[in-house]
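The chain that follows stands alone, in the form predicted on its own, written as structure tokens.
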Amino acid sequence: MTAYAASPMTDRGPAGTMGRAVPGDDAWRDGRLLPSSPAPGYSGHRARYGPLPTPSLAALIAATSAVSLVGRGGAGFPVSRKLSALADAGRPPVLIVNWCEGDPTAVKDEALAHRSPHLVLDGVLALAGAARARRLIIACRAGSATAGRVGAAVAQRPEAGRCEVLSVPPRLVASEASSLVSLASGGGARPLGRLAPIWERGVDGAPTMVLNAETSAQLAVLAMLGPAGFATVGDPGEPGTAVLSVSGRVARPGTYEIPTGTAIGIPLLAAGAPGSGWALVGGLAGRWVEVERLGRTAFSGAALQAAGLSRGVGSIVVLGDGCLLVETAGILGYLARESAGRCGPCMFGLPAIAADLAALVAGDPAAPERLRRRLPVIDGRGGCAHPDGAVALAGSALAALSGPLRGHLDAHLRGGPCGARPVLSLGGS
């Protein structure tokens, strides 16, 4: 996927800034993040954002929770925590870039890289000097065209020479946050468990935070235009614009950015979605939904956990007339073969899960029933968040097939494989 798009905004203009002043209506009107031309270089970049504003941390955490800014690395955890947890720390922290684009249903990062990277480096050189960060580092996969783009936007601009440049191995879990402060500080890049408060020991032993690419992004206009600025556009609960990448079976796979709260159909209509089928939201730890049902969600937060779904990595693949189960037992043996392997759920859990489907695809009445008692046994109980994504995703296609897909999951208990091909290209058997 290589096309970046930029919805129709409708931006008012920045009504007020934290800092020092920014340009007019012109230079926000063409999408904030994702704007339909990248500026030429740093220099280009300061002519359409003005001077990069100085806010303090204390201005920061509370712009943050005056919009209700989440991070858009898959959590959703609310930015003004992980800053004031900073701010009680009393040491200068280690602020980590996650720009790694782990999952593969999501391109945001490369979207960033490609358009807008100087508005990423703003976003975390702004807090950098809040926060008064004793290490700043950009995480990039190894040989990845992020990475490239990442490292000549670096070089371009004379106080971004304390950034530090992480090469990531290019695996799933390797850019989970533990993974990096764990790479970061000299090890390996596996997970360090969830009993790792990297927020008061993380990199080196300081308060370490990870934010994602595009929550950088977002600090940096929130820098810009102040609370009241960044709320002209957005559902007013949580204002704003979010960066979604739609794949799968449409007719133009691209990433767009949206005002919070657009109608999920808006950018499907725009991808070329079909209008019937299913698809897959958040990333291979999402939910599968009818393609219809979807079309009619607000893509916030709230609206998303109405639906029970997320927002997560900002995904949204589109299954079309492709078999749902054939996608999920070939995305759970991706994730099995991704993991870890440092505890139980992953070293034997995901790969029995994945083997469950695999035998539900060729027919076995039996794997149903195990699929239902293995998940809730394995739920919970990793050493990170990874098999719980993965069996978020299974349990929502077993919900999936014994309800509105049962008539399939019937015709794959009497005659075996169906004969479809999976959408998601991830390799391996």
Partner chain sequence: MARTATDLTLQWNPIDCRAFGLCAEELPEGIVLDEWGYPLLAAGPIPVRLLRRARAAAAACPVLALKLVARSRSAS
Given for the second form:
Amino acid sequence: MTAYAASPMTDRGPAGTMGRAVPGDDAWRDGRLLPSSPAPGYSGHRARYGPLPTPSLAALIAATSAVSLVGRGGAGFPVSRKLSALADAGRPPVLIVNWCEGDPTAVKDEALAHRSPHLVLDGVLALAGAARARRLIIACRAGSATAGRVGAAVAQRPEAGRCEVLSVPPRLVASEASSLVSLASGGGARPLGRLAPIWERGVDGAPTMVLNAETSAQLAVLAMLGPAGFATVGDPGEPGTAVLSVSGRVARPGTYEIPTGTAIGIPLLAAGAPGSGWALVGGLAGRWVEVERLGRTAFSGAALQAAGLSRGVGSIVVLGDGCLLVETAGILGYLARESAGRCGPCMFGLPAIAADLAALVAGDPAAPERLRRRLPVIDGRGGCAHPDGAVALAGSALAALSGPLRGHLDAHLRGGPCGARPVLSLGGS
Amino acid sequence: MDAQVLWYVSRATGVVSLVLLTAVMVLGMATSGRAGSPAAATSGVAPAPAAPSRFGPSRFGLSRAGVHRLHREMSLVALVFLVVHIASALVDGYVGLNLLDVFVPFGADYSPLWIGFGAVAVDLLLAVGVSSLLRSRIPRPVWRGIHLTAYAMWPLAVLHTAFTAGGDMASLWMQLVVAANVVAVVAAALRWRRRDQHPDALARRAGDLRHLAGNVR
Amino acid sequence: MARTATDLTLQWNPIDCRAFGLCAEELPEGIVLDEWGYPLLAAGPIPVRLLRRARAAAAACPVLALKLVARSRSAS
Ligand code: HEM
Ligand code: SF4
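Having seen the form predicted on its own, I'd like the form predicted in complex with its partner chain now, please.
Following is the full complex, with the preceding chain placed first.
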């Protein structure tokens, strides 16, 4: 069967039993980023993986381009393009590792902090050396378990003096890239807008690159194995592995590292997901898809795109017997509360469409029309992508409800709430 | 003879400056609190995007944008008259002012207190004017803080007018002009000055509070 | 052939915008306001015949949230 490594989230007992991911070197025997037995401490890490790689920036650009590595934080931007922008800027950059786990449907940052903190640090440190970074910032959510683990890992390293650990307020948009730039420059953790690219003028006016924690770990693996070694697993078009967070109505929620190109049904099976119903792919800014169809879809950028999906933050929420409409309304309410409150279309638009969805749950027949009118007005009109994600999610729900779930929508329109409880429990302030 | 002409020029441009500044103040206050800005209809319906006909009340027969534009442009005209007013007074020499007295208050030989008020008003006016011209480089709260010193500038300009122009103030027309200016500004302040309660302002304040709370947690 | 489009466009900064709505008064052909009072801009380059009023729209903004920029710079 297809080889992959499964590792249920932190402290949930032994790793999944489903075999090994990566052929070759012993160090990579059972999972690249999430080994079932983490190397003990920094010395254990070095003993297992060898010395910290010291590639040149040009070599990293070539390698990331050869394996088509894309960022794992949500936007899915090619890493080689970001690195080229740093090279073009020609000034010492600031590097930020985004280890904040902003999206509540993802748990991979926590898993990485638990199982491979030093691999994440290796990636950004290798890049810092290659790009002659002037500052290296590790951003973690204030007070989280991850922050504690990361702080401890940093302290073990000889490079500890180079790393600044930045404490980020526990709000969704606080870990948006330009929010981190603002916070690291001494401002508030709120977006700065999209008009001035951070890779030209970011922290302290220096070119800045924000790497998701998984991206940094992938970069470390790539620097250690080289493009050929990196590409021994996964989809040839976009090789390597990816970390999925699977949650919702499943027996074994957690993180699953899979080779890219793996049919998503395999980790779903490992997680004990039901074979039918709907799932949310990519995080709160994601898209709804039927589990059956999702199971047949390969986890790669191209295959996801062909299915109308994107990898987003790499999470899958399985709805089970939940209601897609109730769930979407709950998420929109959360996203509206989490607006950073800087842009009109976001601070008024998101509450408006959240209210429309709540009205739809209650059976308001005019709600779909209001949503159809409002969604395009909000799309793309914020200072960050927060409202765009909310619009995409609401649009995807609307498509499902006017297509395959038409019958369920009609039931809402006739009888109001269906009584389903939300699958996700979202706090928010 | 020339000296006499300058003296008249100075007095006349002084009065015109005050009237223009009053007009600028009134126009500024007419925009206060985002007067007439279209705002969220709080009902559940999603109206189609607004046409200009939904815009709020126009004032002085002008569109709101027209009021703003007149405010900006008239302030520059006022500055020109003020420069002529000051330059002619300096060149005239009758009251023995020097350049320093224009900017540094209370040092003048002639009527130091009232000339001094004029000097402070000039300083504030320059600050308001220059900061407005450099608006794109100045953070908005700073610009706005400086701009609001106009409310201190204007009374000083009135006092300067009323008490420096001792001779002219004896005449009824001058008393009427000054009184009319005061009435205009006080009326505009009572009628139009208000705290900004536009939904955007309220939502922004709420967002700022949430943001601060998030940082404390 | 006479040029009908400039290579300029209006760039809106949603973080600075305070819904004054003056821009839409100055350039109703190119700007309408959404239901909350924030401007929706017509896409594409500014036609030559509207350039003067597009400039006025940018100048009208009390918070300078609207700028006239070269098209190449705004594409990102
Ligand atoms: C130099 C003489 C000026 C004076 C005495 C003056 C005075 C004022 C006053 C009293 C207000 C009302 C403030 C309030 O209470 O809300 C105001 C508003 C305003 N002024 Fe001026 N102003 C001057 C010049 C300018 C210039 C040169 C500009 C622009 C380039 C300008 C732009 C504005 C704007 C945009 C507002 C509305 C501000 C807001 O609502 O936030 N002003 N001004
Ligand atoms: S779009 Fe929303 S979350 Fe993003 S900066 Fe604007 S108000 Fe904040």
